[in-house]
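Taking the form predicted on its own, here's one chain by itself in structure tokens.
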Amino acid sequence: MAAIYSLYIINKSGGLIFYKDCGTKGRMDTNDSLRVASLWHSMHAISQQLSPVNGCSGIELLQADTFDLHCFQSLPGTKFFVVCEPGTPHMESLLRYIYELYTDFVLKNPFYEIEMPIRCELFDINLTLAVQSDRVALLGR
């Protein structure tokens, strides 16, 4: 079964504003998740500057032996990335859907302050449903 291990949302200045552990493998404490988010933000920014291609938007996929890291960057600069099992399909579409949930439930929340940690129950509920439905769709294939 293809598994999603964790999901991160990083603001445009590199701060971790949301972290969700979705699996039983590789659980991290708060400090480790902050380090991963900071490291990814730095690698993403460096890759944009070092790329020989003009207009490069940074790393979108990092493949390792034991995990894949898929990244989606919104136009304002917020980064969404998911760590999953190698070869897990449709992560780009899942990240785009998570971005839609973010715009619908977080950015439209009158009590949310931009660039601050996300504390929105409706976003969390719908995100959990999206990840679970993605798992069900993967099992059905």
The other form holds:
Amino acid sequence: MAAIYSLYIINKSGGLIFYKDCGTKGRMDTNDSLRVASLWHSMHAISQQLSPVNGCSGIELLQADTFDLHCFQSLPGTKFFVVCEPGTPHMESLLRYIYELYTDFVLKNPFYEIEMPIRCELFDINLTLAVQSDRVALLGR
Amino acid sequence: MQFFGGSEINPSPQVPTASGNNAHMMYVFNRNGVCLLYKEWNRPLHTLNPQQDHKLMFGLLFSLKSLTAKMDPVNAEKGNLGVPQLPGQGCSFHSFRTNTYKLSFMETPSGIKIILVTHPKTGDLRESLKYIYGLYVEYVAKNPIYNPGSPVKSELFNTALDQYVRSIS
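Given the form predicted on its own above, I would also like to look at the protein as it appears in the form predicted together with the partner chain.
The complete assembly is shown below, putting the previous chain first.
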């Protein structure tokens, strides 16, 4: 059973362009979600500096006491990260699927300005479908 | 743990050496950010000089703890972002993984932070970190001539630590 609490998408400068909250207690207001997104962008960059070997591309998984955070960075630098229950499987493939939805419904939308907040209805609809539990299990196969 | 991180552009992560030593390096900080111990077993890349490296590591951990406390989806009462948290207060992380290393972290109630940087495929090291803290208590905290807040120079501690870390698979 996939229990996803929230999803964030940040552009290559660290600004939050999409935020979806499925949880109840963890709700953050807009300002806090913006701050958290920029903080994550910086942490991701600093973790590359501290690597003992070459070729580090930043944090992919952060494990905390009550949640896990999976992060996927696309080649242009857009970061997709999801906050979920500890031990939830198939999050990496879900993030790649969300990236596909992003390229299909956001980037190919002629009215969408790159790096700006996402306001595309089709993206929202398909995203809601994707995070339903049975869909996530299907992706894992 | 399943591993989807690699792409053709990044080189493959460091393979463990024949001696079975998976650890790259280890840091121990006290509650004021003083680096009590820094041990290096295998570190081909040095980005910054040691002082900057320690400060950056401490800063990263401080900010990550602040972030996890704020992002906690389970607790309703959360402080503001950036407010220093007491050890044990708020949700804290225990490890993070990149494509080239895995960092395991433990903070004790007295504010001692133990960080171990290993190969990315390493499993959960929380029990190992607790054991290392046990070694710290035995050889450092209980040492009557050790001055708290100063770097650790105990031979016994270093030997026991080396032996233990080399045995972690």
